[in-house]
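A single chain, nothing else alongside it, follows as structure tokens in the form predicted alone.
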Amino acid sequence: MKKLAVITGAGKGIGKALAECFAKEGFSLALCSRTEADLQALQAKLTQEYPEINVFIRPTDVSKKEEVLNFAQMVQETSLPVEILVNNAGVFLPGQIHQEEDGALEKQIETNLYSAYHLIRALVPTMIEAKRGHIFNICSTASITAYTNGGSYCISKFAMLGMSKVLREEMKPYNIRVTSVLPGATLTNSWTGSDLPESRFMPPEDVAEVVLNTYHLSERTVIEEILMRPQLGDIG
């Protein structure tokens, strides 16, 4: 049976440089992201190129649980089984905590967090039945580093690492192996107008391609944190 990669935060950046790393495996996908016209893209050129497998999208935004559940409900009406969870959409509002704006911290904590929350619930039934499976957290450097325009972010971040902790010791019984990957600046849309060259940067399938190397290591062993910064160092 084809097993299933479930991507949040796909359409761009990281989340779709894993999507097409795991096509290129063989992966059927399920991938989720606010804009239809970028899953609509990626889903057409995947298929085209690795059309022996399949490629599920819906539109959410995963600030909301509702379209969370409803993203969660495809992924189960697909019948295939959840070999990868992936929770990588996120938010970066820049800012102090003491000047940002109102509702920046709901915004983060609903996207960064919550999001990934009401997924793992709703998926992890099933994995835990299965015995088997691997979840993967997308935090931040911003996870253990506070910096002074990090804000409510850091916060979010911070919180991400926290209950990734937790979910890899409930899992542990079950086969289940969870991993929070810990990058630092990577070139996405969240940097877009920084005026920073692209060599101050990863490139996001170098994050891609060192989860899906996680992922093929033995059942016996799993990464509990992977950190990674450009060669460069953090852009502070």
Ligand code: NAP
Second form
Amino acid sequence: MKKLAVITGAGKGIGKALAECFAKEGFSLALCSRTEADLQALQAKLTQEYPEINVFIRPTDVSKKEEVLNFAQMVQETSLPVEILVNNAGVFLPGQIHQEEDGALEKQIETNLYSAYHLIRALVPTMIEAKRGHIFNICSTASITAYTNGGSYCISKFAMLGMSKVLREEMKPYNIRVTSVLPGATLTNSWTGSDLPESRFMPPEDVAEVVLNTYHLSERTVIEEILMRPQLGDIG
Ligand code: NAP
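Form predicted alone already given; the form predicted together with the named molecule follows:
What follows is the entire complex, opening with the chain shown before.
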């Protein structure tokens, strides 16, 4: 039976690198993000390179609960068992709590946290039934560090790590592994406009590779947290 990797925010950056990594491993994919053209281009590329897999796509704004639930429905309609779920979609709006735009907190909590909460609740019941699967929650070094330009982004990522730790405890009896991933600065669109050199960032492919290697460990082992930073250290 084919296995499915579900990845949110897969059109660009870390999510796209994850999709490419799991496709290479023979996983079929269920992918979402808002920009349909990104998803279509990735679907065309991956099905050409790996004709044995299926790539299911659905344009989704994960900050909206009903759209998350529609995406979950598409996943269920594939009838493939969810082996991997990566809650990756996220948005970074730099700022400080006392200065950032009104609504910055709501937007980042909805996109970075509630999205994962709703998708987990929609997909976990069938994973529990199957007693299988591995959930990766893409947190950040901003989940453990109060960056002065982090504002509500830090709040959302601290909360995401909290949720991920709770889920890890809850999933123990069901043979479902839960891993929190805390990357530092990674060279993606999140950093558009930054004039820092490439050497200050990790490549998104490195994050994807660590996730894949973590999945490949024995089912008796879970890496609970992955903390990774650029070799030259944090930015800012
Ligand atoms: P990115 O290159 O900007 O990609 C983000 C992806 O998420 C895109 O495909 C984007 O597509 C999608 N997305 C954004 N808002 C969405 C929404 N409301 N609904 C559905 N999809 C949405 O960002 P990235 O750097 O790869 O970030 C991926 C994750 O890693 C995020 O959770 C981020 O917080 C985390 N992270 C990144 C870094 C870093 O330095 N890059 C460090 C630590 C953690 P659309 O715009 O088309 O929707």
